[in-house]
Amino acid sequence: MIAIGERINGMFGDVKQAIADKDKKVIQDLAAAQTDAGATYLDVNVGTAAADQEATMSWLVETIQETCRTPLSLDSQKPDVIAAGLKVADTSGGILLNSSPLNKKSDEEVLDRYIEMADGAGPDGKLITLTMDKNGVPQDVDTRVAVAAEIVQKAMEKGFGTDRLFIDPIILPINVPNAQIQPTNILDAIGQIKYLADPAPHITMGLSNLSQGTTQRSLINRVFLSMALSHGADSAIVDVLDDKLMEVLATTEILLNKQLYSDSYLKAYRSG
């Protein structure tokens, strides 16, 4: 699985504070963690956390790269913020923009923009990809896979390669009311996605929104990480610095035979 980490985020105290300070220890040491816990992704996302997104989102990019080569997932729905970020990126070794709507109602080409950054990145340069519109996140497995096909459509359209695709069918707290159906409707919406080019785009999802506010939020993270992969998905945001997630994520992966079993398996995956 692709596992983007997704603890370099302006939301987390410890980040917020260190940009505040610009405390690059904090930063990269959590980039050099989620490294050695075998994240493939680093996800950089400025959120709320400074009144000039697109400054700071430099100085994250500059300040993981000053210590640690793992390619970064640019994360942020403001295409100025992302294109700071790819100023100062090093694509060599490939790169992700997190995440783009199918539109907005104050910009209907944004997903041509977030196209465009993501090809212009390099033949290694792939895109996150919301299914979420102007009328916003849908609330059915019917409009979620029509708002990927869309997507998909669009991609192609501009010549973007399907495989260099993800989509994201919008995890949402399982405490809101109302909401203990979308977990569901994402598993179903998974299985519809997949089909929709050859070859197909890669599925992910921000994990930790599933339990945001709970009691039990990594016990939720795991398994419902488990029972999207067996309907597809390929990859997630999450926090590869939560062992018990991570040893779940391995053990499905042998059970679903994409990996090969040896007792020391978990060690193995550790290792990279």
Given for the second form:
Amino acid sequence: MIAIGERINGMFGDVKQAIADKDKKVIQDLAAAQTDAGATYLDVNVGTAAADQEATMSWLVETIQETCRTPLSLDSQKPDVIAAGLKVADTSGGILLNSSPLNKKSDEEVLDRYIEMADGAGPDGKLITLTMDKNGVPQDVDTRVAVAAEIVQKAMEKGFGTDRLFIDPIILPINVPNAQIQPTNILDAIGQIKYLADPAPHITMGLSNLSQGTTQRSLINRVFLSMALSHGADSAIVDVLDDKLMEVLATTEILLNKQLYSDSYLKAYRSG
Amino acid sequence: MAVPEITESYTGSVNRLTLGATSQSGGTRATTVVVGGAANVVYGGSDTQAGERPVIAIDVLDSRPNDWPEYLSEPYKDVLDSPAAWAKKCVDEFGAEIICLKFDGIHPEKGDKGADHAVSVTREVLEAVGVPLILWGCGNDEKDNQIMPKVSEAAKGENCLIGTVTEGNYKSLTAIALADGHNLITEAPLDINIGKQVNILAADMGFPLEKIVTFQDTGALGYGVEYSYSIQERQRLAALSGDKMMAMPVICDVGHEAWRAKEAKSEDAPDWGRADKRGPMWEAATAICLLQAGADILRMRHPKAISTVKDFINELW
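Right, the form predicted alone is done, so what does the form predicted in complex with the partner chain look like?
Whole complex next, starting from this chain.
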């Protein structure tokens, strides 16, 4: 699975404080710890507190890359913030842009801009897109798949390979009224989105969002991760420092025949 | 209409590994051999993805074999009592790129020879030939643990390939191979999951994954070659998908296994064709089959089989 480490995000107190204090060590330690834990990409999100989001993104990217070569996932809904990160990022090992909806009321062409930025970042420049458009986040399966189909079509029109495209069907917290239908809807949508193109787009999700505000965050996250992988998801933005979650991930990959079993498969996963 | 591009591309590849050390690298070998490196299935993808050309290691036994059929021992009849002369003949006359020194004579039931014998044979063979060596124990855990560390030490700095270690017996030889700078053969009994497990165990002791060669056990034609084939194929696919615990080059013990088959060694079976041709053909057919399953190093015995397989390799790589 393509694991995108979620911890370098200004929404977390320690990161918010580190940004305010320009404390590089906190950020670099999180980058190293997530890399050791198996992150394929490190998500970088400036959060909402930073006064100058573009400058903060640049600082975070430069700070991480001083000590860590793990590819980055530049995370912002604002194209200018992504562009600021791209300007200083070393993209030679790949880069992920996170994320664009199909379109917005305020910006019909937002997806075009994200695709152009990802494409311009080299052959390993990849993009996460959300099954969301100017009407908001769809609640049902069919609209999610329809939005995903339009995203895939747009990528193909622009010559952006579908294997460079990640689609995030958007997970909502399970504890809000009438939200309990959503996990099943998402699983159904994942199964259909995989067939929209060949090669299939990657499917990712912001897993921790599912358990926001619940009393069993890690348990809910890891059970759903296993379900999503078995329905065809191949990526997630996760807390890679959650050992139990990573053990469930390794075990699910064994059960889905994605990895060879051995008695010490957990050890192999951690060292791999 | 254009022919569609159907070449698969993979994220991983088989490790490249160098056997032997010249004087620049602290050894005394005249030549070194690089194996592995494939980035696609066998015969799949472009030439650059094929990796290194497979190599043949010719078996030399530390003691005169007493169970070899006449047609196999005949080409070596003047050197069977001298591993050094035997190794030299393999290099000079049969073009061996690697010598596999097999210590059958230390086995409790095949001579039970001691460390002094094994060490002096190792030194003599190192002296006699300039190609890299494989140092392969007898398969008896107790004797191998007692003798092979001494053999390893005698060849320190030569960057040999030494083995084998198994799931149940890996610690002492892994430690000594690491200390003496050798490459290591991990062995599993035709079981891909155990194959991965032994690699994890060796890695857990700090042995570098990129210095491991795997031996999944070899079955000869008619005696389980299909099991070896499918396991090696599965290992290649795991390596290509990025499984670092399975990205090792593969070695096969073709000579020993092929010549155990009655079809290869039986001299009293006129209906099966000429005995002098049958054995080498059995060995060559087994080898060629395993090459197609992704073998990187073939241990072989009969010069005719070796030249047939060399021609095959040179034709295709």
